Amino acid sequence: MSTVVIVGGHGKVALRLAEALTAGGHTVRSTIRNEAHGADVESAGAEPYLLDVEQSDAQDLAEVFGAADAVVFSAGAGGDGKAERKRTVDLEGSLKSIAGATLAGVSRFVQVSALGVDDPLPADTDPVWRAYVEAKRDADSALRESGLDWTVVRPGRLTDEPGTGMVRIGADIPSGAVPRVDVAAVIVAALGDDATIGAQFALTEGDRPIMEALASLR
């Protein structure tokens, strides 16, 4: 079994991912910026590690990553309405994590992005949404060029509906929703499938079992 570090460990996808990974026998370390979130992370089976990605540098992250087998970047500024934090968390946090993984010698890196961030934005797009889309787009581009063994997962609208294990995966698929539980399950499957290295794909709910959907990427 492997050790996985989740950056942004108190996020809703991250907590479900920790549960799924630990249920499979993996060891999980999850970064949090608020000590009060440690209990939630522990309840998900992971070891909380106090680190604010906005206030840290690549060396700090390299120390967290240590001898891990993989890093999953799942951090995001969320719906705080602050455009500048989309850059400092969603983009710069990813860039620091990529550099930290490189320093630590951790080659496997999965990034949670968002569906449609490469699409052109209308001129009247809300500035906060524009900042979010551009941050995710640029972070994905940086990861693709990093030289790491990367995978970019771009889920559609996230829901808290029960997972079905049935998804749609592809480079260009229609927008749609997907349960966070199923996003976590896809990430776990991707971590265990070297054929997903170098793959960037959108993800929504669908009609194919996860392993079958991932196999379609080949």
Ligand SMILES: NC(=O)c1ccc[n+]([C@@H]2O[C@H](COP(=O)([O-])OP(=O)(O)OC[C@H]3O[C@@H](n4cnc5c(N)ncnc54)[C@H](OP(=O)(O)O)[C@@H]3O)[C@@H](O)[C@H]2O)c1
Contents of the next structure:
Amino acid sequence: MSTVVIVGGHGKVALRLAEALTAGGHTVRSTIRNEAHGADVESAGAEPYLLDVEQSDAQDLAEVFGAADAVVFSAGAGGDGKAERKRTVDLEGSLKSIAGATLAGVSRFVQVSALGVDDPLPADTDPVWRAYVEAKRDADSALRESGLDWTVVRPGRLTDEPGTGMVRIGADIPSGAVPRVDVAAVIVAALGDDATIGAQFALTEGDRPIMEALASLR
Ligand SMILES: NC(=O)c1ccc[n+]([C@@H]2O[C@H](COP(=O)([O-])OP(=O)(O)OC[C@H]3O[C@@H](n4cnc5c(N)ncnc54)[C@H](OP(=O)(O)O)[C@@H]3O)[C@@H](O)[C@H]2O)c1
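May I ask for the structure of the form predicted in complex with this ligand now, the form predicted on its own having been displayed?
Next comes the full complex, this chain leading.
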């Protein structure tokens, strides 16, 4: 059994992840930026910890991570239409979390990114979308260079459909949707499988059971 800290702990993937991890006997601490979200986090079985990544530094993150076994970064600025927050949350929140994990000596780090963010963008790309893609791309690059035991999970379009446990995983797969609950299940499986250390993969719904799809990365 292990202790996992989820950054962006009131997110929709994060809540599903907390439920799955705590159901498996793990201890989960979930960072939230709004105290009122604490009840949802507790309902998911996790311990809420108040922290806004835009108002925090790496040392603050290191204190939350403490003696945890793993960090999962699942925060994102969401659909507020502000390009600046893609940088301050999706990118800098990740960079601070990577630095905080390093300071705390927590080597295992899983990042929720997005499918296709290394693909070149057309010149007429919407600026907010460009900021989002570039933030995810640069955060992933920083994590790969961090020296931590990293895994980058790049899901396609997230849905709240029921999970199927059947996915497609790979470096270069067609875009598609994936239920958040299956993203959470893939993260749980990755945390339990050291063969996913140093792996970056796209993820959509598919026709292979999660364990089998992850094993194909080896
Ligand atoms: N939507 C898609 O189709 C899609 C596809 C691929 C990847 N992704 C990415 O997958 C990840 C998880 O998705 P999701 O649906 O779970 O996202 P979500 O529900 O929007 O969760 C993101 C979480 O980040 C938190 N957050 C925002 N600003 C913060 C700050 N300053 N400090 C701390 N936390 C902050 C939000 O807190 P509040 O609850 O307080 O707002 C929210 O709980 C995101 O990074 C997203 O970009 C999304």
